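Just the one chain here, laid out as structure tokens, in the form predicted alone.
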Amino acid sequence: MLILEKYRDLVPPNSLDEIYLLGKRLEGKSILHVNATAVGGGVAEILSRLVPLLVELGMTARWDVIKGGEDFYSVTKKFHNALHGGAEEVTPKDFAVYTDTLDMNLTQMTLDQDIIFIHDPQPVALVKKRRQTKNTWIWRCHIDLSHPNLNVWDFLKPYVEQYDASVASAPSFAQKLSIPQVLIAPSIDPLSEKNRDMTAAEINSVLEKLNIPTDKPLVTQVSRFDRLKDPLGVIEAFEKIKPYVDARLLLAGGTADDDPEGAQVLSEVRERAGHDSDILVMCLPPTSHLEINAIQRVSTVVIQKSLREGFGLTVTEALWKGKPVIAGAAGGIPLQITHKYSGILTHSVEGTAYWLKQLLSEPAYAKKMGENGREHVRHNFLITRQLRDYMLLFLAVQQPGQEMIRL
């Protein structure tokens, strides 16, 4: 069986058959993805899972990485905390260790397919090449730029402005940008082992691995242990319900290969926990994915406390599976939850444990939340539905001026 026909039965009606039919315009054409890790966070796996479905439409589609080292990320990790708004000191020399490894890295790579994708401001600069070929660049940016430093914005917008367009997760991210822009809404597979069905005896027999108890409702919070998705906040919040509600609390995720800070805020969190028996915190290496969905699938209630966010789909992960999510109105989450309907969004400590003991002492309202969060995303952010944006984008690009795409 092809590899799409299996997403059938999942995704809305006709989905599959636009998809056949969009994949027929683009056969034979070469397709590049690049970005800055292989391994943890989002934009990994969606591209894992995007790169064999392009391929199976007949287009010649890979992924690359980009070299760099430890001075490099410490760099792009500043670069990332200040283009979400934060007061990064980022120095002349800082700026040039950037160029220096992307001009490495244009040594190494072959960039003459048909389209060159760039994943996130790691990658941008590798745009410079683009003088040298007659093909088409775009920038895909997964990360919250409403409100970003312009020390560091400024520098990398003249990059930006040398592809062909654009793309962004939400409405807010969008710039004053002198080429197009798109939104595409990130998603997940369903069919990934994150995020596909599991049994019973899957389940406990992850939780038996990971020495996971069931003797109380479990409240989750997936995420790399990152201040932006404030760990720190989750356990203060927490805290304020356990006078009235038993339950027990799940801080589970890890670091990602270009995010040096990770292993000091999962010390900060482990110091925070203390010796609360009723706090687990788990540092869980970036391929476990079988057994982040068994942990989702057994929490009663999911906690996505972002600060900032480019997207969250943690939030669309736990949606899926049917979970009562209890998320920061940051980023692209408003997208996935409409509050009160398919989730709750807070503002504050205050708010999500006002939520969380909420949502612990009213199941069936839980419930009938989890199930409308499912629903929508099923219709909005399945990776067909990405799979689908992305070629209607590939075909808008190589027709420049026109303002229908022919089929």
Contents of the next structure:
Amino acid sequence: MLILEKYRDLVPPNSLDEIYLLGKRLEGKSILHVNATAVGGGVAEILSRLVPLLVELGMTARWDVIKGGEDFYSVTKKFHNALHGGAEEVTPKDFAVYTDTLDMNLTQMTLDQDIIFIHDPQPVALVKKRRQTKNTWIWRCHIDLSHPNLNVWDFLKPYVEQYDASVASAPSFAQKLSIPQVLIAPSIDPLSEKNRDMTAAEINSVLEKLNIPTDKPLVTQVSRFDRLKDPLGVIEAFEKIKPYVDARLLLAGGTADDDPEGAQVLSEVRERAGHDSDILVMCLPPTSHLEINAIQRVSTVVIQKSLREGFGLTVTEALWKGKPVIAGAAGGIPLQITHKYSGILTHSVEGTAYWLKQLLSEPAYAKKMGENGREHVRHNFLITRQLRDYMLLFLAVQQPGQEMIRL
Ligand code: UDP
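Form predicted alone done, so how does the form predicted in complex with uridine-5'-diphosphate look?
So here's everything in the complex, that chain up top.
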């Protein structure tokens, strides 16, 4: 059975037929995806599922990861925080570390595929090589670019403008650019270990292994330990409602290879949680897909209290599992949640606490919200929709100057 056929009963009718049609137009094309980490974070998650589907449709699709030392990843983490609007001090030496690392990578990469698809700021400067190639270059930015720190953005922008198109996850991330900008939201794979259905016995065995008790309603945030995910704010909100509702909080997450700050944030979170037996802090290895699946499924309410966010795949994952989600109104999260219909959008610790208390005390309301969220995800945020959008984009960029793509 084709991998794609396995999605037929999960996705909206006709989605697959449209994909096969687009696939025929792209048969034989070679596509190279490049990013900065093979595991951890949303980009790696999506690529690991998308590349095999492109191959099945007849394209030669590959995925490469750039290499860099610790100094490079500290610089790109600074870039990341700065692009999210943080007041990072990025020095000329930092910029030099960045360009030297990319130059070193360029000596080892051919980059002659029909379409070079570069993900996020870390590998953006690979586009220098396009002067020697005649192929199409796409830059796909997964992060929140709505208020970038100009020191870093002014450095990156001349690279971005050498691409044929740039792709963003939410309308608010659009920038003034001389190249076309395309909006394509990310997606989840409903058949991956992270999202597939699980039996009650499977869920229980994972919870036993992880030592997660289920005697009380469970409130969860699954996220890398990153300040922009506001784990301390989650604890604060939980503590506000504790006198009124008996529940347990679980902060589960790991760190990504390209995120050197993770360990420090984790230790701050552990310290803040103290010895409260109702607050569990769990550091999971990057391969914990089934574990995260089980944790999300057993949660009564899922929180994603991001202060800044690219898209927030964890929100989609929880909605797909029919969970009521309370999330920060940042980045792509408002695309996923219509406030009080398919989840709750908040802007503060107080708002998060208020809605947490509300949802824990009104299970029927919470359940309805989760059901609405699942349908919204089915129509907008499953991998087949993203596959279709990417293929449409490939066709569009391969026909420059044409106002209309003939299918
Ligand atoms: N994730 C994971 N392990 C963790 C924390 C997160 O596998 O310890 C996954 C999570 O389930 C989701 C992705 O990593 O699929 C995070 O994507 P999101 O867009 O929420 O945030 P990012 O980490 O990319 O900022």
